[in-house]
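Only one chain is shown below, in structure tokens, and it's the form predicted on its own.
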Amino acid sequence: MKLTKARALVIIAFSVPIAIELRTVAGFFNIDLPLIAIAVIEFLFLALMFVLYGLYGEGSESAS
């Protein structure tokens, strides 16, 4: 399955709620997770979806 742009985008998109609720998440468990760990939790997903898409995405030939 090939990552085109508007899929890279829509997990993005996806992500970014995600994020914000997984303070909410911790919570329930008694886990105080700072405003800064989440952000450099999604920094690091956004990263990974770059790297994955300039290694897998709609230009690349490595990609079936």
The other form holds:
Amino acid sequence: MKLTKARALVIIAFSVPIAIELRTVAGFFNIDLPLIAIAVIEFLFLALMFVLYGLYGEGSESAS
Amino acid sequence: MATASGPARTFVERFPSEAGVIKANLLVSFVALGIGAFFGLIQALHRTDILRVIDSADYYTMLTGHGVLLAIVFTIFFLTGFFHWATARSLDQPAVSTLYSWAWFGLMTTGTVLATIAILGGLVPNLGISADVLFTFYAPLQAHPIFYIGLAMFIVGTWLAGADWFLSYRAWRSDNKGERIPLQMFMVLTTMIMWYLATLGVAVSVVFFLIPWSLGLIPSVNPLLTRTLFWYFGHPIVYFWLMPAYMMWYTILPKLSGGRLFSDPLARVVFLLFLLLSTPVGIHHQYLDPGIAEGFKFIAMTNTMFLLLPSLLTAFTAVASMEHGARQRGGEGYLRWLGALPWRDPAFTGMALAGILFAAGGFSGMINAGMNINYLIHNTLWVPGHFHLTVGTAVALTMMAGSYWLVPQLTGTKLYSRPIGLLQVIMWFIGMVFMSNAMHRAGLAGIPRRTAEPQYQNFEFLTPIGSIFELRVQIALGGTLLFLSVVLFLFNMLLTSLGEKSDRPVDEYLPEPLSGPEGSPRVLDNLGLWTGIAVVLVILAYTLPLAGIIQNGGGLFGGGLPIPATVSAGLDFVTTLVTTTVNTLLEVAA
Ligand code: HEM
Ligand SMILES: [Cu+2]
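Which structure goes with the form predicted in complex with its partner chain, now that we have seen the form predicted on its own?
To see the whole picture, the full complex is given below, headed by that same chain.
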């Protein structure tokens, strides 16, 4: 499946609630995630999307 | 659905005068959205202490403007425009009289302008006009008379609009004897019957109590009575917001996803259930009012839980129709079909994201509805957190998304920019996740709603996860994203309407449902019967509580504080009333 700009945006949108509530999930296991950790995780995720978009996104060579 | 004329001619070509009325309604709606969102931004930044541009004393003025302009003006003008579109489209005939359509639009708009002047007057102290009564406007808060008068005109305007659609339906019926009511028309009619039933309460409150009181004709009102009459209307208004959104999810979303509505009969049942169940539950907003007996609150809670059913049915149908559409577009697999949906289309993506946040709002709504857990979150920031997911997203985002598809049909132009539209709906989603999630959490920590200064001296709110400071930042960040999203939306709409006429216009054709109306019993179309049942349910749910409130609160105009109530007070009142009436009648007869 091609990673279109629209799909990438929607995936990023979904990552936000998941990132915010990650602290609750971690809380169940008695792990205290500080906000800054969440920010870093979300930032890494965004970077990953960016790379994936470059590799498989619209206009890239490997796009089918 | 009646329209088989296909994509050849646009709505504006077939119904030019209806398109004019609809555009005027949407214009008022969008102007209200812009101003209301701006006030929202000011509030979000003010109460989190991030940026303060107004005096804290003016916060209630802002909050009233925000609540009224967004929850009442934006949503209802969109609804009247949209229902006017749906009536002409689904009956495939113009409205009975264009002049009449303009008349109700004019009345609604005049009322809105009067009420808005009264609210904004609060910012100019020496004007002597203000209406800092919040969008719930019940006593003991008092507004300038022109606020209530504007409100009354607005409501009468909606009644006349409903009559417009009933007249169209009657004209259609005389040419189409024995046919099933087209689905969108059915939805318009059931929603309006519910609205007539519900606005009766608020009309009584405004005309008999609030207007005379604000003019000084009566010295006091029974505050609990005006509260109860407000909530008698205040819960069903929730469905007046939601019905246009549901109508778009049932009739437009399946088409946008590339498929067809899953079931027409199910959609009809859902709208009837809302008609029957949405009014007799308003007391669930008054769990903490001492003047209403616990037993009535318990009954309201039980009814409320039943009311979840049509929303759950809607969630099922919407997802089933989307899945069907995705599979028509070649989507496969257990979950992979999700990728085959038209995410590029802001109309589709906006509605889908709105639906997802609505599910979250539904869960926090169940907490609100539970009589005992409600005490935990009552009047905290949790409550705005909840309704920014429901009316603020499920409804508002669906309306904005729907506009991307609807407005080009009315103007004959092309949508100015799909990518900006897509960015806009995504920003709304992200902004709302930040703002409402943090509001829910802040509410659990006990932070109150409706205040410019939620921080108390020598008192610290505690959160189980993170800090209060983080929550404040998230609310401010979310509010800013939301405001920017509205700016993008308005910009896109403006440029769309100024655009050149397109030779490949958006078609308004809606495909037939997978399972059509033939499959449903005819009794579903018997609107008289359902109205009758709805009225009986309302009488059952409200007679005793209202009698008790009048009894305990010192009569119809009693100004005292309500005393804690028991069921028997209402019962006594009704018994006395009935016996005296019977005795008088007997005396007269004798
Ligand atoms: C730009 C987007 C928005 C922002 C930044 C925003 C912000 C806020 C904030 C911070 C409050 C809480 C104030 C308090 O309790 O102290 C609030 C209340 C409220 N908002 Fe919004 N909001 C937005 C959009 C909407 C929309 C789209 C609707 C409805 C269609 C809406 C309806 C309401 C209502 C009814 C209240 C409660 C008013 C009251 O308590 O009387 N808001 N808003
Ligand atoms: Cu309610």
